[in-house]
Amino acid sequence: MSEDEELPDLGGGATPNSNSTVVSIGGGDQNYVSPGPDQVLENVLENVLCFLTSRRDRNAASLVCKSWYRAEALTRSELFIGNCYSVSPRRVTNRFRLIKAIAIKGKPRFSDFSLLPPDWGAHFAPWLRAMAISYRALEKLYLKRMCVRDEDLAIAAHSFPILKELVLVCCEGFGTDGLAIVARECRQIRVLELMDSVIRDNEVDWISCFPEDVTCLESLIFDCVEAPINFEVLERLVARSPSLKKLMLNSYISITQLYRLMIRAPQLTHLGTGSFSPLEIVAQGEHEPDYFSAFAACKSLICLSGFKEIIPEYLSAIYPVCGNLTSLNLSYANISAEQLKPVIRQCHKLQTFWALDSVSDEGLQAVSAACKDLRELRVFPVEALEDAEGPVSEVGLLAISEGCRKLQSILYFCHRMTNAAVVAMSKNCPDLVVFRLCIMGRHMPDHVTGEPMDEGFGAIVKNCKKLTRLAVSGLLTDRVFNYIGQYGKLLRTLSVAFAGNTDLGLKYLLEGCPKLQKLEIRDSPFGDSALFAGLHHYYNMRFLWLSACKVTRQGCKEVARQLPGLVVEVIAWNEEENGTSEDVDTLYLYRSLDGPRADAPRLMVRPSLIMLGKALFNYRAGFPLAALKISPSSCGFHALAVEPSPAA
């Protein structure tokens, strides 16, 4: 939504305005009143708008004026939240009356790499406790990184009787009693999406609370829950949905329940596979089901995911499918380049395939050879270890710029890499879009010239030019930072670990970028000038995160002193150092309408300065960003909160 103050409904009420004309009718008592040019206008301007369904023309249009503003929100239908303490829920509500689907994000994403407090926040409570009464007519709802208790999801299901879709990503705080809740109330789902959440085991049989006459489910995705499923009853819900498309199993659906399902949903376009080995050890002289005509019947099939317990023997039963698939997902599949051979030769369709190194270079080298359309790649490590000889090297990343020329996103994991591989995949897919490349290991030098990698990343900036998302590792120096700051107009997001020289290399990224909304740091020597280079900028982001990095606590209050409008929280990981050090482990600033949030943990006001909690993280260093591997043990936080100055 808009950053604009909350401004007065100067729409509703039935008395006529200075710009209407009431005229009689028929010489009888009835009148009309005639809308005058403004409200015209306004009429107009509404019915032109529905047609506006980018969020961020609609933000533009809202800009424009008062008129502007207003008929945005009354046509408006779905909202997005990229930060749940960036509003409150009282002044979304009070300004967009009718939403039908809304999506709302919580914690920050270092929350899964542990580096938030558990307490942290991000409750859904509060958001549904305003919605319950404001949007009885919503259908959808999309929560990423919320705490979410089987209580709300009770009053989600109640308050919200024609909810068509709920899709909860990366949540926690509920389990298989909040599902049984939602699975039996909620009369019209199509869509539950479970993904990447962590649910407890209630030991309830929430499968067997959907209605038992035919169902309108199109997508029940639930390969997240660690617990035993009733088998019986999912097979006959399966069976009772002729509109089914997407079935997406956890690790305790085995390969032949797999085929009972399948053959009773040959109409499924995404399939999440579950364990793909039998649990089941088939007896002598038994015949195991025939995999290969399950699949092969599977006419629509376009997605396939899954494989979380792998034998790879049983690879060959996906051949019917792999020349109509256009995405692939082995990520949870440790198996070899020999192995993924046959499959990956005929998945000529293919546009999204995500693996594990364990396919090393010789693997990529395949799928470079055979997949041409391929817009998406992400390689994951077996074991992100610092020190290990990983499988996979710039060899495959050349391989894959070389063949797959459509390439517009990828993730890519490794211990080794050369400047000259990242050059020629910027000359090689200019259409990029986002490239993030893990070079796990601090300070990692181009291996063949012991460079700085700040040619190959400079290379991606200059010749991608819709470049709009980046993650930097290696060894780099401040000149990277320009070559970031000069050439990356278009970037979004910026991830940084273990970089840069001196303060310049992060004035180059804040004073160069000017559409620069999120910024994640760690490990870098930025200080407090690096930080108050920002100062222009903040205001239009949605996040900095800055860890293990040499900005100080007086900084943060210079921050938070000269922009009320935005809050400042700082977490501290050393617990003696807790509320005495200068120096600041981490810093997490973001921009909000309604000030610093209410429901930090443990709150504890002093002058100038609000502390939460106690922390203290143990955790093996080294690691990029999206690799951190960490053991909680107990936390600590504070969020800065000054007066706002004089001029302010």
Given for the second form:
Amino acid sequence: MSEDEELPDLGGGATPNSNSTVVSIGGGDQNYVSPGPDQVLENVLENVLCFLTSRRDRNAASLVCKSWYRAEALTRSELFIGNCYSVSPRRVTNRFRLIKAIAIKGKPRFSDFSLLPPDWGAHFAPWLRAMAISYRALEKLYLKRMCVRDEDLAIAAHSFPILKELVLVCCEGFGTDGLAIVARECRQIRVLELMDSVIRDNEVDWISCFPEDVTCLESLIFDCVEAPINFEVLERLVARSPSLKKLMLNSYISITQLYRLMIRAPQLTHLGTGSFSPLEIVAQGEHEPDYFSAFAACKSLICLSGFKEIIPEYLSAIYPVCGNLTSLNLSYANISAEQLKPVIRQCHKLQTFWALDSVSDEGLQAVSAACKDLRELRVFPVEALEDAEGPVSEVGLLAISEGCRKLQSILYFCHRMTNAAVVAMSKNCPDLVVFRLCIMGRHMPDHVTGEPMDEGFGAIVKNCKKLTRLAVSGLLTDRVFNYIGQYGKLLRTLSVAFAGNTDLGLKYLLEGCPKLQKLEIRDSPFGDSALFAGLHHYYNMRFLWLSACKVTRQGCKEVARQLPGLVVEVIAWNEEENGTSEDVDTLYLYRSLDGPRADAPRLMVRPSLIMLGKALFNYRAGFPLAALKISPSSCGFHALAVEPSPAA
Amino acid sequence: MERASAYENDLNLKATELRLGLPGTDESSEKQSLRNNKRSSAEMDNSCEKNEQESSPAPKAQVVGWPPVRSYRKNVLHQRNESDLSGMFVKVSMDGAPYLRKIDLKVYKKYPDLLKALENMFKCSIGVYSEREGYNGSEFAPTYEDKDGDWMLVGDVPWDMFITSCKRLRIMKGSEAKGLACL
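Would you mind generating the form predicted together with its partner chain now that we have the form predicted alone?
Time for the whole complex; same chain goes first.
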């Protein structure tokens, strides 16, 4: 799903207010006010704009003139905030009045890998405060990588009485307490999806909190909730949810319990199977439920996942649905190629397949032979260690490229790779939009030729003309960045780790890729001069992340000085009391209409987090400052906070 | 260049740790490329060198956040394969109870501690283990599945062996557990 960017309105957008011209016509009814031509135009516009749904189109329409801006603002009902700090909640609610659906994203992706302090930010609370006043008719709420507390869920449940969809992806900060409130209070909830989120077990039976009567639930996804579930209550809930189409269970649900749920809900289209192993000892010959027939009864099932603690012997139960599956997620199932083959050879319609590398190259060959319609493949490592032999390699990649010509998206973890295989994939799979290859050993060259992996990735950007997302790995020199800058004209997201030789690498990227939105780089030797090469482009990006690179504090300050519309966050080790250290551990910069955020964490021990933004450097441009506060603390955290001058 | 930032726990003890050595170096700097570049050209050796801080091969230590696999995923897989560094969680079920629970075996030092905890958790009486009779006479008997997939009575093997081999626990009705007692 490509993501559009809301262009920042750096001119400081007009606040919408009504504009009607009063004209009296003739000598008739003096109370009648005929709408003026401007108002007529706006009415027409509003009626037409209702049909514009794409936010890119709407953004363009809003830039035509003030009248169009106002009309668009009044008619937009779906909002996408790609970076919760790029704009303040107040500014958003002032502009858009009629929002029914909102998506907000918080932390940068590298926070998933523990590269940010846990209390870094991305709090939902300030957004909630503004929305609770202005968007009471909210129906859909989607949050990704945000901190959400139980109290936030409680307030949301109270403030949005017709909330129909709540989707939390990679969020944290809440527990089963919060879920209980949502279940109890959100009477119209149709979709409740919790994905890859860390949820505290408050020992609350939240499933029991759903209302007793028939529910309108269509989707209930809680596979990441690591807490026991009251099964009898869940069973009754499923039984009184006739619209339920998506159900994804957590690993506390045994296969026997799964069976009971399936026979109550044969209409399911998406099923997450929980642990997929029995709870009790089952002696041989003992009577077990007919899992096979339970699956056979689910004629609409197209998406299967779960298998969190699979006993491979039970996998044959899914045979009846294999022929219909378009999506199969076995990425928690530690199964071998032999165990995979009988399943995968029946999955002719499969478009999405996630697996563990335990299936080995041989398993991937079976996928290649059977799944001619495959669009998306993800292969995760059982052992996420650099130092391992690893069961998948260039052999598997090559096989996939030869069999699955329609491939659009791949994420592949491996321990060895060759340029030849990557080049082959670039030629065999021209439809690739997403190519993410993670060779887990740092600086690993082509294991056959010993060469850097430059040529392989170069071929990808050159031959895959639709590519918008790329992640590179292995031994890489500046040359690969030259290729990416030269050919990656549609590239929007790029992830780099342990790569490159000199500043040239980053320069090639920043100068060559006009569509680059999200650039995350770690442990690569790029310094200030490379950083400056992107000054012309940073306002067009969602963010730039550089960690363990060679940029200095001075360089970051210079960027902040030259681009007042950016917020430049710097995390530094070895912070000294007077803040003179030049070391920069992490640089995270992003455009923002509302300046540095006020909720940067107070870190108890080093490192410190420093906000560099336009307010700090306004003095250079001649704006007087009322006060410049620098508050060192014995804990090593330096907060630079600036009061806006009344004259500015 | 490669630093082990330690956001995994709040205390960030590593940053305040006293250690001998030059500032800015630590044990996680790595020499993987030296080992793998046996057939590399001289030109590539130069390029590698810029990425390295030390010059002797070190045992491979993990760098934070690499490989980039979310901790949720790592935890799910590790819980099944081996014990977590931070705990040894196993699932506990009891016949007739609607809930499945999890406990951390590392918290307990010996069998009586574990049994008492189970009794508290499930509000049941387990009684005393005897080698001869198992839990005969008790209403409930704790059993466990070991690494080989066999179901054993809790208490049959020495404690240390038990905690390394126990995959999950089941509290059975006393009457059903008779068959498992060691003779």
